[in-house]
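Next up: a single chain in structure tokens, the form predicted on its own.
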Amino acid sequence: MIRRWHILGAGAMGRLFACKLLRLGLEPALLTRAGGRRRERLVLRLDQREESLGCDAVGVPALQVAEIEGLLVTTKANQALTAVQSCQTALAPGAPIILLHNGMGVLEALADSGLNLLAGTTTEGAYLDGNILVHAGFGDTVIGREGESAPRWFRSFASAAERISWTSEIDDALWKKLLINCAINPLTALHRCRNGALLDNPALRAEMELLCEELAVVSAARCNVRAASCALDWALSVVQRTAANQSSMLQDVLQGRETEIRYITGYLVEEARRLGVPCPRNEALLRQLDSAAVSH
């Protein structure tokens, strides 16, 4: 039984999962870069109703050795590796670490660390409106480790919210999310548009369809048979549901922040090279967005 989960990444998603745990009467702690220990007020807005919840916040430098029994990592993919390493001495032996971010590659980078790593993906929708956390849409959260059944602690963690499940085929779930992100996020970031423009603008829709053709070929070479046939349908479905949304990559570009492109399109391109499959359109997008980041 894990008595307390620490949450690394105090953005919208980290705060959302903190609220879920708090509403169950559990006491999570949000990890911050600096500072000691304090009590923080989280204001959650759902359907125009607001709820105020108190949550512990702990600065990583203030952590004690082996204090963390369970760690949920909700940082951006490009920050996750450094973030996990920053609190490694505070991890209890065998403490589960759930990586819950867009993109792929962090799990592989930490593979030889000896840490108890699990991967996850979520379609929950949340964003910060000033200091208010807006729960914009309920979604599904899938957590797992390839080929393994759920550990005993997972039952209590899964009770923290609706629609949290375990899978022994987490690679397929992560790959599906990666394809959707590859089809949507880079185009919206490059063209500075909301998701819906990929349907409304014929040129952008055609560009997304060509990207998905490449994603399907890479998926087939990877033996992800369902992904090879469904990549475009998955992307279109998400665009339709989130037409008014700004992708996370677009938000990063607009605010001058480093994007997760290396862990999304970059991972896809590296996987294509490993498999000997050409994906020139995805490679071009990667170069364009990398160049934009350098020139900003």
The other form holds:
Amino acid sequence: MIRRWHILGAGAMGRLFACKLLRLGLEPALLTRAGGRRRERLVLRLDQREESLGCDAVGVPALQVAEIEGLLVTTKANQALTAVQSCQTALAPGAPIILLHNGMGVLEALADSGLNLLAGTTTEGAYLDGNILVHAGFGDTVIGREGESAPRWFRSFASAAERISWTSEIDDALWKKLLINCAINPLTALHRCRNGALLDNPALRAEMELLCEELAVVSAARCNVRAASCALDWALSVVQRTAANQSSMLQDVLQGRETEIRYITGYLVEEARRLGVPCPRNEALLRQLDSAAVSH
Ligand code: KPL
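Please give the other form, namely the form predicted together with ketopantoate (KPL), since only the form predicted on its own has been shown so far.
What follows is the whole complex; the chain from before opens it.
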């Protein structure tokens, strides 16, 4: 059993998982870029009720060699690679590293690193209201490595919440989330609208449907059979469920932060090229949203 998980990425999702582990009696530590060792208070709000939990926080420079037994990475995709590299010497040999972010491509970038990498995806809803962590909606988290069954430590990790499960088909799970993000995030970021506008505005809905047609063709070429027939239904059902949300990409654009577009639409477009399938609408969105292309 891994007693202490270190959590890299102290945003809403990182803090939510820290709270889950604390409630279980495990002792997670939040990693921060700078600073030493200290104690932080995490205030979690769920349905008007607030709960305050004490949690260790450690600056990456203060970590000792091989101190990390298990690492949960909850940074954005575009920060994950450098974040993992920044604490590589502090990893114990074979320590599992769970990458939990939107998009795909980081796992591949670290494929030759010799690290014990796992991927995950979550539909938990959480955001920070000042210093208060608001658990806005319960969701499911799946973690896994393609073709493998759950390792021994997974049982205690999974009991940190009812809705964490293992999958040996993680590629399908990541691809499904990728398609949902490809259908929703770039459009909402470009048009500065909440997710629900993709249903309410006929022009945006038509645009999303055309994007999903391309996503279906790429999925079919990739042999993701279910995704090929369900891409639009999946996107529509998430839009419905999250109608009032600002997508994470819209939030990034509004706050002038780099977006995850290269790991979302960028990954899709690369896959399409590899397979020789055209996807001009997704390519156009990638061009429009890439790098500093979005101005205020
Ligand atoms: O994952 C999301 C995101 O905003 O990044 C969705 C599911 C689209 C919810 O907003």
